[in-house]
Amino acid sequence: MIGIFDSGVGGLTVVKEIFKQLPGYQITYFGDTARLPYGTKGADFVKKYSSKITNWLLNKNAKIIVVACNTSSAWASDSLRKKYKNTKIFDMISFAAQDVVATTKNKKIGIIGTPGTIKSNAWSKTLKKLDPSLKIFSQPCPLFVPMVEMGFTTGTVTEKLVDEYLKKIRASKADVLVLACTHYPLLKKVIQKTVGPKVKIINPAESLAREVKKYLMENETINRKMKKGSANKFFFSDEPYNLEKISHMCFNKKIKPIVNDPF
């Protein structure tokens, strides 16, 4: 089973991409809706609960862990790898950064994410390691997550807010824009309209899902232990707001939430 966690429902966009790459593989998802958003929390808080959730998923018999949260990826992925050395842990930054560098032509990169992700500088540091000549333009967009959670993914209000947040990115002339939050792919149409058709938008979930597939195809011992079938489970630490609408946007169907806060 693949264990996946996020601070809320945004990680369902990652599940969507994993389903595309690995149809039939069983997943267990945990959305920490009781403590969302992680993007405005401190590093110690994020590390603490990322570790608690990882341990919980491993106890549920997860064979690999997907950190489907950019803030947890930024603040906690390194500490998780040190603590759980025998478990393969995938994050939202490492693999997508390579795709970003390969995609840009003018070496100007826009990054939008939660305040926590942007403050960590994890994306900038990773990209600069790959290509020190890159120019990075980062913009926190704290209202995007609650806007998506409330179902406002289209319409005049959404367009105005996206336009306001992305003024700096447009002015930078970046030719690649990274959606450094799992909620943001649900705003992709509005974001693309705002930045224009020439800007390539990178959804890190796509890169991550391809890497998960590659890992399993190359590691037969782990792959044989993975459960197949449709018995996917979606746990949330509190009643998820507007889950039906968001699950339809991701999977074209309603998913049944299991509300359980083990912490």
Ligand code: DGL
The other form holds:
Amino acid sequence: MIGIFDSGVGGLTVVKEIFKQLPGYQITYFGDTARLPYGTKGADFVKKYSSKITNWLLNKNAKIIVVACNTSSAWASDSLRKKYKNTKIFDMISFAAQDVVATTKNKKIGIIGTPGTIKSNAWSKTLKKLDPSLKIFSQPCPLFVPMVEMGFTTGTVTEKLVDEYLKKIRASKADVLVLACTHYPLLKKVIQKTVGPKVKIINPAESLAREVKKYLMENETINRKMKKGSANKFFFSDEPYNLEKISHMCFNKKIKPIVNDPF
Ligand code: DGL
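Switch from the form predicted alone, shown above, to the form predicted together with the named molecule and output its structure.
Complete assembly follows, chain above in first position.
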């Protein structure tokens, strides 16, 4: 089984991409709705709970771990890899960064994410390692998460807020924009309209899902242990807010939450 975790419901946008690449593979999802949001928490908090959740998923028999939360990826993926050496851990930055470098023509990159993801500088560091000549323009967009969770993904209010947050990125003339937060793919239409059709928008979940598939195709022993066709499970540490709406946006159907806080 593939273990996937996020701070809440947003990680379903990542599950959507995994389902596209690996239909039929069983997943167990954990959304830490009891402690959401991670995006405004400190690094130690995010590391602590990312580790607890990883351990919990491994105890549930996860064979690989997908860190769907961008803030956890930014603050915790290195420490998780050190701690859980025998498990392949996928994060939202490593693979998407390669796609960003391969896509940009003018070497100007826009990154939008939670305050934590932007403050960590994880994206800038990873991109600069791949190409030191890149110019990075980062912008935290803290109101995007509650806006999406309240169902505002289109319309005047959404357009106004997106326009406000993306002013600096637009002025930078970046030709690639990274949606470095689980919720932002649900705003992609409005974001694309705001930055214009020439800007290539990268959803890291697509890069990650391709990489997970590649890994499983190349690692037959792990792939063999993956259950296929069994029921997926969606755990949340507290009642997930607006789950029905978000799961409809991602999969066009309802999912049944299991509410249980193991911590
Ligand atoms: N899942 C988080 C992320 O991708 C966004 C929500 C939160 O702040 O917890 O960074």
